[in-house]
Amino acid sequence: MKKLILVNLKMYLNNKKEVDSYIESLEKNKKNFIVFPPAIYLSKFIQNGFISGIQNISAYINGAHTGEISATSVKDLGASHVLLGHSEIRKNINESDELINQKIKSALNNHLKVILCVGEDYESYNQNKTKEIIKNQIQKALKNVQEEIIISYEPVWAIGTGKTPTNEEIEDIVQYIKNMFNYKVKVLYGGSVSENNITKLNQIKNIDGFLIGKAGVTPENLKKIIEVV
């Protein structure tokens, strides 16, 4: 099975020159990964043939919701995927699992493929509560959801820190998540994935791919990751 490579560009590319350079550098690799650019540049990636998704959506389809982006608009633009439940959004806007549940339903109703991000903070990790946290996040976010989605396990303490759990810990959590579903759910790992540790992480037997952050912003580093995976 071909593993998935997802690249969350967050807000790292913030001008047209940087975006054009990025697109040009990865022209030959554009079918090898799914890119989640800043929303303002999403159409540019789609027009250049990249498999593209959005970093977040509104729980609402239309109406008086200033600054929000609806799943309908995203699908109409030509995007195919959406990231939901990312720890930065959970923290920055105090996003609840119940709100994430609404967003997931909106995305699925508009035929977007959902990647649900779950993960524990460092305190919970040290207290061996990782599985408890993840189970709670998944059950609440997927309440009354029947359609298949993708899960990305992202320990909050590993994002952008250069630290990662051991391969054995990741494999255990991935299997725990898979056992929660009655279909062959795809489970990715994210959290300080880089060109330096991808060879080691790629040895995890039950992983279905990776969600990459800052390492994916540099085209040469991303190419190295693609080559390994």
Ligand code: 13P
Given for the second form:
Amino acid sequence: MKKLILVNLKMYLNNKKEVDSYIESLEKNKKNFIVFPPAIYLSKFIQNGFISGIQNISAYINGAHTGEISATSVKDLGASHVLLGHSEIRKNINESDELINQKIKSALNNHLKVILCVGEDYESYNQNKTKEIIKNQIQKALKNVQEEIIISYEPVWAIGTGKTPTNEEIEDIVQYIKNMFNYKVKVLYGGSVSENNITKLNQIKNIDGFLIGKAGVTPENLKKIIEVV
Ligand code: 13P
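Now that the form predicted alone has been shown, please provide the structure of the form predicted in complex with the named molecule.
Following is the full complex, with the preceding chain placed first.
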């Protein structure tokens, strides 16, 4: 089975020139990964034929919700995927598991594919609480959700730090997550994946792909990652 490569561009590209140059550099590779650009540039990626998703959505479909973006409009624009529960959003807006659950339902109702991000902070990792945290996040986020989704295991302490768990640790968590589901759930790993460690991380036997942040912002590095995976 082909592994998935997802690139979360966060807010790294923030002007037209950078976006155009990124799109041009990756023209030949545009079907090899799913890109999550800053929302304001989403239509540009879609128009250029990139498989595209949004980094977050509103729990609501329409109405008086200033600054929010509905799943309906994202689908209508031509995007296919949505990232939900990313730790940066959980932290920045104090996003609860209950709100994530509402967003997941809204996304699925609008036929968007959901990638749910879960992961522990460094303190919990040190206290060996990773599984407990992840189980709780998944159960709450998926309350009364029947449809299939994708999970991305992203330890908070590994994001943007250059640190990663060992392959054995990731494999163990991935298996733990897979055992929670009654279907063949795809589980990705994210957190400091780069052109330098991808060869090693790619050896994890049960992994279904990677969610890449910073390394995906530089086309040359992303191409190296695509090559290896
Ligand atoms: P980095 O690859 O920059 O650590 O970010 C990972 C991430 O948060 C992807 O969603």
